[in-house]
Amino acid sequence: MNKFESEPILIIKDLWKSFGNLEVLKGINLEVYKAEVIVVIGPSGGGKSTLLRCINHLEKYDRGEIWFQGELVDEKSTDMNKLRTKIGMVFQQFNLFPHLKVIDNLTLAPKVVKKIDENSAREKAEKLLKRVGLVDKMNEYPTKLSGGQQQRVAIARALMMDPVLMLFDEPTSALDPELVGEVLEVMKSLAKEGMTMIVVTHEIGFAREVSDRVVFMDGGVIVEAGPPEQIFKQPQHPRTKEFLRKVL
């Protein structure tokens, strides 16, 4: 079955968000389907990161609706902690706990939030660290790791909660160029395994190779969206053409 024939797992309807007088999101509409990889591109300040933070309810939006797995996400009636176990988030700056070893960074949330016992949590953490190529680092502290290694630990930590959807907010932009590849490889393997992903990134090569859809955002709106070959080879909107001329 074509992934777009199913019901979307995430529906965003007419989403607005301001910080003071600055309108950052202006009526965003987006549907995301199971196993789809959406890459969001665009200039800085265009609202990309704010959109991700609204999806995960790290940021309160002013108006609009977010539907996740068929249910309206509502501040009053939705258990936000439960929601965030289903929506994993990987940040630009890793956000690991520096005082905890790698293994403890992974096991903390499952033990506290999901009440998983120590042995099961460790077993799962070791499997995920093996998957991202870092099982040999499980007893290290994050400060002993390179940026690329820290980001791979952050991805493994998000996967510990068995998320339905993964959000990546410029996951490689804080890394030295030679470390970018190792993080993108982990993300590519997740995409191949059918993880639903929304990725905000400047990595155009990744967008071309991995995405099902590319969304170009600027000035708080979705200017244009479509399959990567269409967006990169035949963009329709003048603003998209101008942006791509500068980055390709």
Given for the second form:
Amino acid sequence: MNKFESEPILIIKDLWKSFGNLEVLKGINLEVYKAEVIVVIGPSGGGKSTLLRCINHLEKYDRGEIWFQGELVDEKSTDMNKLRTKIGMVFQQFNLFPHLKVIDNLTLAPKVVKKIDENSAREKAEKLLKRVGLVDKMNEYPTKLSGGQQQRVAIARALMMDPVLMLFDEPTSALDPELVGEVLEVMKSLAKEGMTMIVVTHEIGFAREVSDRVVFMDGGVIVEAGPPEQIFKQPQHPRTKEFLRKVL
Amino acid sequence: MIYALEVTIKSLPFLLEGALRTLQITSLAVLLGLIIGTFVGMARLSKHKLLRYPATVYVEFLRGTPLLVQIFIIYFGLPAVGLNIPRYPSGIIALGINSGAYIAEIVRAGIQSIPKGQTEAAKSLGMTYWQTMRYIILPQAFRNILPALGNEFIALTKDSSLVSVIAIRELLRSGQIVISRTYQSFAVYIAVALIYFVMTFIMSRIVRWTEKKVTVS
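With the form predicted on its own in hand, show me what the form predicted together with its partner chain looks like.
The next block holds the full complex; its first chain is the one shown before.
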């Protein structure tokens, strides 16, 4: 962990969450440092997405604490809307706004939330679209784009708010296999530039290549966590071993 | 027979003036209903009981009582408690409040038809509830409910004939005035019905056309 000296930007302490009788998170502890890339893997229903959604409070948690840059993620003590501008999120289903052109998908939130003027918002949007290789699509409506293109727009849209932390909730799971690569490329370049990222994914290759730390979740707990070479080559826990045997 | 036809044709400009009034009243009422319906529809989906319950009561009460009684309450009832609203505004308010209840249900369904991911994406970008509604949910919802709103407009065009009872000179009332002068009730009422039909027929074509546009995109 010596790459990351300073204070963690995200601290999750003993986080519990249930849906009705179903306990989804059972005491999660996790610290995330600046510029760290964390990949969360594990079987479906293990609580990975719920954990991610608790971090920006799309999901309320029952017990425990989440601290983001010294602020408690809780609607009583913190302005959640303001906090969410610092945490970007990319969804499995992209969730682009279908009634807005690509460019307006990007500029809307900066304009209405941060009151940035039209021109600077557009300028920034074009820069980011160039970055994800889609500047020529800026006047299209999202439905005209392929899944991979939509997801790249979604990433650019999240980046418009200058987030400190990016959450990726199975960003390639809804994509045709041949479109997965282009999205992973964008994520890799982001990681290289030092973006702090938490990625829930089944892309083991991505985890191996890009992540600083792999977190294996199953049954609502973090079973095992560590650098990718350790998790993939010498998993300690039998459940990790079993899961890896299935996916590798 | 020939006389009846003659009378009807002669009174046509007068009837059409009434038809124009009908459209005017209906449009203003739907506009009022749209404003009421949007807020009540949103309140129906609120997580706060203080918003949700009154909205539910509003919708249930207005849909569960006769429009004619509602018109009477506003025009004849309110003056008794010191609130005098002139004839025309009374009619428009009564129709608007009534259609507001129906439109609220349409709006509610429209909002519910937008996938949850849209709200989540907007929230994740830091948008407030109002910003999310204003820029993301309502524009999409209104597109989806355009045909239903059109049908509400058609229904209200017909229902607006009820305000003739408070002597608003819309289409039906105009017909009654013609009849009181000429005694040609059959021919004139048929003419009135036909004018209503032509109006609603044209509207339903327009609705059908928007329906197609909405499903294409």
